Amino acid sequence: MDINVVNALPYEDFVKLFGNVVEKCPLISAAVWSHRPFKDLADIEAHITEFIHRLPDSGKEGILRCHPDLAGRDLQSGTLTRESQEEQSQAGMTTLDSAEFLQMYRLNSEYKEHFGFPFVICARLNNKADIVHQLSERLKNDRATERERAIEEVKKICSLRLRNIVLSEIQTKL
């Protein structure tokens, strides 16, 4: 997608297109829209990252709470966002056997009880074994360390989702 097209998007269209680059947080893309014109995709990403960094810890935790549990209730009930469904599927979360599912359920529950927000990892960059390992390891972190680690994962997810939007728009035109 040409950056001039992005810069020309009306507010509503911009928010509709980029509203889920940070899971269920269209407010972020709405706030970033006012920074137009963007130089390129990296400029949009930089504004999103800056917005997230300026948030107080409670706001960062709010972003994390918008994320679904991996292999959790939303996946089981079919209520994941399209992006999360694709990401969890790529990571193998949709093909867990019953023992793996119970392990994920137990670890997700323990994590949320410990930190107060769901475990967030860039599923596209991991497989189910990596995810289980990271979930187990990150349970050892203190809350502040884990919050920042999870926000770094949010930024990875955002970056890949932004690129996916651009690539899908280019492929649509071919």
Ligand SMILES: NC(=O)NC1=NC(=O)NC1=O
Given for the second form:
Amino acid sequence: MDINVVNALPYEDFVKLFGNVVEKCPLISAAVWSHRPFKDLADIEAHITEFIHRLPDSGKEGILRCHPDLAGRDLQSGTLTRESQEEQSQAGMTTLDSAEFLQMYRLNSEYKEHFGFPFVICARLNNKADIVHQLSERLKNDRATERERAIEEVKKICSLRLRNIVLSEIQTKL
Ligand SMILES: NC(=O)NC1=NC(=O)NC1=O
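Now the other one: the form predicted together with the named molecule, given that the block above is the form predicted on its own.
Expanding to the full complex; the earlier chain stays at the top.
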């Protein structure tokens, strides 16, 4: 995708295209539009990262709270966003047996009870064994450490979603 095309987008189209690179947080892309013209995709990503970094702890926790649980109620009810549906199914969340499903439910509940925000991990970079291991391990973190750790995962998800958008735009032009 030509960065000049992106730079020429009115903010409505920019937010339509990039609004879900951070799950259910279109505000971030709507805010980042102010920083155009962008040098390239990495520049857009850098501005998104900077916006998140500058948020107070409550803002970072707010971003985490916008993420659906892995193998949670949104997955069960079919109300995940397209991106989350793809990511969660790729990580094996749609093929859990009843014991695995219960384990995820219990670990997610324990994590949420402990931290006050949901466990977030970049599902595309992990399989279900990794996810269970990470959930169990990260439960031991203190809140500040875990908040930053989870935000790092949000940035990985964002980076992969940005690349997917560019790739799918290029494919539509081929
Ligand atoms: N709680 C989560 O980590 N959710 C998710 N991670 C992803 O990569 N996609 C999701 O929906």
